[in-house]
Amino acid sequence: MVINSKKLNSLIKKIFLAMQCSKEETRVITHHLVTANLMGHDSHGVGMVPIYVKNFHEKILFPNITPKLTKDDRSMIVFNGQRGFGQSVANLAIKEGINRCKDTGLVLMGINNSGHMGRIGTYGEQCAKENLISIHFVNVTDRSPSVAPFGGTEARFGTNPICIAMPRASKVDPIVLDFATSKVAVGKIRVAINKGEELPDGWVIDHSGKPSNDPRVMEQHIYPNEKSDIPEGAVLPMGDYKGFGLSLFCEILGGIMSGGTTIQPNHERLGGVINNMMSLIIDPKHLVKNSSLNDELEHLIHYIKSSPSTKKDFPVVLPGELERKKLSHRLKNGITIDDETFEQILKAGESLNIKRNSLKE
């Protein structure tokens, strides 16, 4: 199906509503999940919301709570999330690390114990907004690990994204790079699964490591809570033992240094999604002039994009303009949403009580 994006908007917001979410934490959720759906991330967009609303009947998900600064030494800063709603919590986290980056001219911080932050590009681009670069880095806790080490055959890390963001000259659109240090996000393979479609050779491989396109490998991962006749596989590390080692310091920065923990198994699995994320927020002013800073940027892009394309209609583009592009693309034209992630939502609103027929209209 094709849904407006107010109208997608408007029926989300119903349902963190009725999850006790404040009217606040529901457009800031809802305006991410929508927004990521808009730039074509379906993965971290609003097939995301009936795992959150099964992790907040579990009670491992928790609405409305403000991040606890728990370590301020001015400019280094960590915050404890409590298992709030991660866009939430990080949204608030950023805008304090955004506040003490204008005093100190660099910042690093740390959140720990969050809910799923969702599309980690949004808040490279909430630094972008106020000229500010900055550079996170992610783990993902809380269930049993998706991605295998380059080499192995099981599943040992999360899908662990990395986000550089840098702002450029007044009005213009920034630069943003957003990747999971995995080949493909969990979320893609799960949209796969629900429209019944094969995955693209080199993404995943089976319980024995062999290489497979079968989506449903990733199923028990997935849904945790539900049979599935096939033994479980892993997802592949983006760029072999390049992806491989980015995953391993994102364990250990966003992680570790995070005050956060990391995915060995010591530690409990109550089969949520936790995210730990450092982040380092940089004011560009206080190492450059911003005149030179931007001439430089623009003749540097200038230069890049003069680069004869490879494919007719199809320019070299940098990171973050083809999501631009969707985006302009998807609010004239509006949102497509398999039938099943759709039902999937629906179901989710019922089990808060909310009659699916108030859901669609």
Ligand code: NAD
The other form holds:
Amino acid sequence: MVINSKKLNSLIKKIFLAMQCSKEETRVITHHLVTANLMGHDSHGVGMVPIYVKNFHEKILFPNITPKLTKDDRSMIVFNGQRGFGQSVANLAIKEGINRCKDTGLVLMGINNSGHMGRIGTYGEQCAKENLISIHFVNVTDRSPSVAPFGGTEARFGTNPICIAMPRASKVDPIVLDFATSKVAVGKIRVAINKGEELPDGWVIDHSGKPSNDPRVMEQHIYPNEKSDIPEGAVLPMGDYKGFGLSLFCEILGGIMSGGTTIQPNHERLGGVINNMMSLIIDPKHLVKNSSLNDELEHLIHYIKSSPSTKKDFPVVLPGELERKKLSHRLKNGITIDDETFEQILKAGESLNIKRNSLKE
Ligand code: NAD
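Mind pulling up the form predicted together with this ligand next to the form predicted on its own we just looked at?
Below is the whole assembly, all chains and molecules, this chain first.
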């Protein structure tokens, strides 16, 4: 089905309000999720709602959590997200990081024990809006791993995303590099399972380490409470050993240095999604003059984009550009949601005593 973003927003809001999220928390989470869909990252959009509702019922994900400041050295701060909804926890913590960075010029910030933070680019954009550069390393815990280390056949990592965002001169969109260190985000495999589609070559291996195109090799990982006859495989790291190395540093920086934990199995796994994030926020004006930075950056971008494209009608684009193109297209034409995902959202609403007809209104 194709649904208008405003309608989707109001449907999803009802679900978060039913979980007792405050109006403001509901607004932040819903806006984050629908924007992820609008930007083309359906893996981190409203399709996550049934998982959040399930974790809410299991009492491993909590509404209305204010991140708790546990270390404070002005420019070095650590927050405990206390298993709150990650989109809200990270939004509040990053706000504080931004405030401090305006004063100190540089902030190193850990957020540990947060619920799923969703699309990490959101936090890069939040900093870029305030003319700040930011770098974010994130790990994923509380559940079994999904990504094999380079050369391994069994999973040992989550999809551990990294984001680097750079503001540009006023009114020009920032550069936002935001990706999972796995070949693909697990959410995209969930979407393929729900749609009954095959995966492209090189995304996953089966339980024996052989290349596979069947998304159901990740079914046990994605839907642990449902029966699957397919033995569990793993997602491959992006860029072979390079992605593997970056993922390892997401564990070290995002997991350990944020005051959180890594995915190693001595830690209890409750079956939720915990994100730990280490963020470095930089005010560039403490390093270089605004005018020379903007001038050099725009010359660089012009030079990069002048490279003749390999395919007609596919010019060189900067990180973040395709997402913004998708956003304006989907704002106009609506968001496509597959039937299975939509049904899961309606069922999640019903589990909170919301009638499906009132959700669709
Ligand atoms: P992806 O493979 O689509 O890569 C996205 C990045 O690559 C973006 O910066 C995009 O602008 C850039 N890009 C894509 N095509 C490009 C092109 N042709 N030229 C230049 N740049 C291009 O994304 P992904 O790895 O599937 O990750 C999707 C989302 O999932 C991200 O937002 C990420 O933060 C999120 N994620 C979150 C978690 C979590 O635990 N919270 C885990 C994994 C992923």
